[in-house]
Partner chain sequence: MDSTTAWGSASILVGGLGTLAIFSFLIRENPFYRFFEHLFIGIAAGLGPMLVIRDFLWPNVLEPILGGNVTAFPDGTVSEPYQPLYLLYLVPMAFGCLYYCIYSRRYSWLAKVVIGFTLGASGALAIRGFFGEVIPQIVGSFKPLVVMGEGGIMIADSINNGIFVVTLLLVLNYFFFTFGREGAIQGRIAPLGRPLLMVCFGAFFGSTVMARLALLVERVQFILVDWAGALRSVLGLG
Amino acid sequence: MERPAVSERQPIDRRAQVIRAFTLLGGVYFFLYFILPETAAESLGIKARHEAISNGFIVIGAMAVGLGLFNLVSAHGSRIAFARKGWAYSLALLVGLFSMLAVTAAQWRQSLGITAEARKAQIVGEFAQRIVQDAESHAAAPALAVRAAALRAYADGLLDQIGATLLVGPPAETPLGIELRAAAASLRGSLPRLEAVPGESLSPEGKGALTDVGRAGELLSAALGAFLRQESSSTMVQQLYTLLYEGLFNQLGSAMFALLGVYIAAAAFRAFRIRTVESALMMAAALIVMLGQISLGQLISDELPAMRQWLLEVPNSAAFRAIRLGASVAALMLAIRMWLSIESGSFSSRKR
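Quick one: this chain alone, in the form predicted on its own?
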């Protein structure tokens, strides 16, 4: 007599349980933050921590982008390594990907340098405003004359650096170069007035001098940033970025949309075949809309533009509202299923 087979106990999938738990907790948190009044969210401490929690989700999203990039390189890299079918397209994709990443990173680093240089001039205006604010609020700070002297020394050094490195050669004769020279001259002309700043209390003359220096520093920062951006436009990095983005990426997008237009026209031709009453209504509405859009329609009838407008505002809007309502209900149901981990087939680490 054969003994009945003992069924093997399936091991507990801890990975899936952890993912389901975090998914449920994340859904509960955002659900409560959405429905709770603001006072309740403040009393529970949710509002104070919401920004940090949202930043955490942004970090997770960035990690997902990195994971997608890794999978893209892995899939197409293996196709190239083993010379599978379509490996040339994979090679073109990876070359374009890494070229765009390298050029974009170089341009980003260049823009950081421009921002840092403009920031040096912006500090002049902020420093002058801070001296006035501290003096008016009687905050603990070094003597006004000492801070004014430090501000003048910093501004003099910055202006000498700008004059020695930027305001030389042909770029200095461009409109932005002339504007930068005028802003630098305005700041240099306002610096001697800082000698009127007393050592103890701030006088009206000293406040006016600091205010003028602050405004001149802000103008210099704006002019310096515009001048540096103009100069960076002629660099190799910017030219490569323009070539890749505007010369290739945008043009490829235009070509793809042009191909989609052909498929849309073919689909419209099949949809507008008058075989039923519904297709006849669709064909009539399409003709009215198209004729009401062009000047030829006004020559046929003056009522066509008004009929077109009525079709777009009344029946068309009603249909779009119905579609959006149905899509919203479907999205809500899908969100609930994901929240309750019903759509969790990919969470499990076991092979099914």
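Here the structure is a predicted model, which is why all the values come from computation and not from measurement. Here the rigid core means the biggest group of C-alpha atoms that line up within 1.5 Å when the two forms are laid on top of each other. Numbering follows the first chain given and starts at 1. First, how it differs from the form predicted in complex with the partner chain.
- Taking 2 Å as the criterion, V28 counts as shifted between these two forms: its C-alpha moves by at least this amount when the rigid core is aligned.
- In the core-superposed comparison between these two forms, F57 has its Cα shifted by at least 2 Å.
- Positional change of A40 between these two forms reaches 2 Å or more at the C-alpha, relative to the superposed core.
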Contents of the next structure:
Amino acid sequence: MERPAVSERQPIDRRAQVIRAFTLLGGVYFFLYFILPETAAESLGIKARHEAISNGFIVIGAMAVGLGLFNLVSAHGSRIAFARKGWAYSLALLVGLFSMLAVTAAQWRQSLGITAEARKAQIVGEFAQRIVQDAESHAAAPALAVRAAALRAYADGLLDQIGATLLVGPPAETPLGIELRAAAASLRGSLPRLEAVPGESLSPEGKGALTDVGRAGELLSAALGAFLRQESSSTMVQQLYTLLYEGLFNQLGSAMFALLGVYIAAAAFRAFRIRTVESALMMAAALIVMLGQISLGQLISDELPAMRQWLLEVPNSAAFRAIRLGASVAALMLAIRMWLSIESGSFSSRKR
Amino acid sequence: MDSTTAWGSASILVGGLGTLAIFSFLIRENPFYRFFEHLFIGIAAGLGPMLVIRDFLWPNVLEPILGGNVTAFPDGTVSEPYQPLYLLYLVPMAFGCLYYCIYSRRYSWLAKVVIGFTLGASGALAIRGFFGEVIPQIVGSFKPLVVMGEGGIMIADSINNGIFVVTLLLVLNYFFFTFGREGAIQGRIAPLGRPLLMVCFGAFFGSTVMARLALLVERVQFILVDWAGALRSVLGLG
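For comparison with the form predicted on its own, would you give the structure of this protein in the form predicted in complex with the partner chain?
Every chain and every other molecule in the complex is listed next, the one we just looked at coming first.
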């Protein structure tokens, strides 16, 4: 075949080449991680960092979150701005969108505050454990007595703060308030034992004291978190979140799915006609599955639930697996073509 | 009525109103339905991004970058040193921002770069998924046709396994279009997959309808018990 003259050749689309190169590059890591032997992945240090690298890929996708929001706001915002047909529905959509964004953000902020407060108590436990670990491994750290004194001062300060701000008034008399008081008392009671921690090496008494303080700190952290969560459950933010999430999102979602069930049944009733043996088989299978699940089916025949179970486990499971296997082979081919940019001529070309 | 109870009642009342609005579509499409439909889409669209940020970006990316996972102990030491490697997450973040080039006529091709990268990664993951998940399923599908138990051959299990394998092969064969069906053998075997597929579709249909009807029953119970109870309480009737 004769090669075309230089002037007749198609210009090289550099952008398409860049897009194809990045498409190939995107799959290289996961493909290599799959084909590399585990020992090789370990020796290259990939295995230890696999989660972090996978998160990096997810981050790229997560950055697209704003696209959907931007499109929704621009499409419905323009409908409201120009008072086009159905603008009131767009307003309802945007009110729902921004209410949910604002309330979820506020609820999250509140939850972060609770976690931070509970974390203060958790530090007592972690610090006590760290002192023991450092002493046993002879790691470079301040003197034991200094660290024990710092732990005691920190825990005393925290307990004073909890006593002055949380363990007052009616909330302190609730079951969780009583539990918090008990956990605080347990930590307060274990603190004087820290005096047994000597300045140089860790004695068994000192280790026991630090372990007890650590355990009491963890208990206090759990009690404090539960108490604060109970306290925050009656705040306006939490109530609004419950109203939007449980009152609207969950209820409307369930109603939508239930509505679809009615339509599936109604459509089958209107359109389905038993004209062939195959359609009769389909109807019989559907009837057995439906009747076998309800008590009416058992009234008709005691065997119906067992028949339903057999139908689902044997022929249905086998046919579904065959469909899935066929679809998976097709998906594999599509994945390879997509990765190698064989499928995406129009995607990577300049033409729109 | 204290504030918590009032909010709880409000939540039930609004949820019931929304449920009735959605079910009003059964009569015909109406403004009441469309209002709640749009409200639902808005709430769902608002929840999604917040979940991505709250449950993934913050704990896995932003908090480590900002050093939020490093605890300062009372004696001035820290739980672990700050890991500057977390700053590398800024690279995929910046790369992901190229999605927004789609709004620029001049630079929209850069959005295709990041979309292509994501497609490539998805393709490689799908390849891995095929070999990791589907191959074991293929192996597991070929069950023993003669099942031996303590008392000899287990006839029921053997028959069930036989039906399973035959169904699997016939349905697979039905979707096998590489060769024509004009031949004497293939022409007779291929149609046998159809009735088995119909049984499968029927079972699917039955399961789907029953799952949706269970939701419908739950909705009707909610309206008749919870919502009606809250309404009576608000109106001072009960």
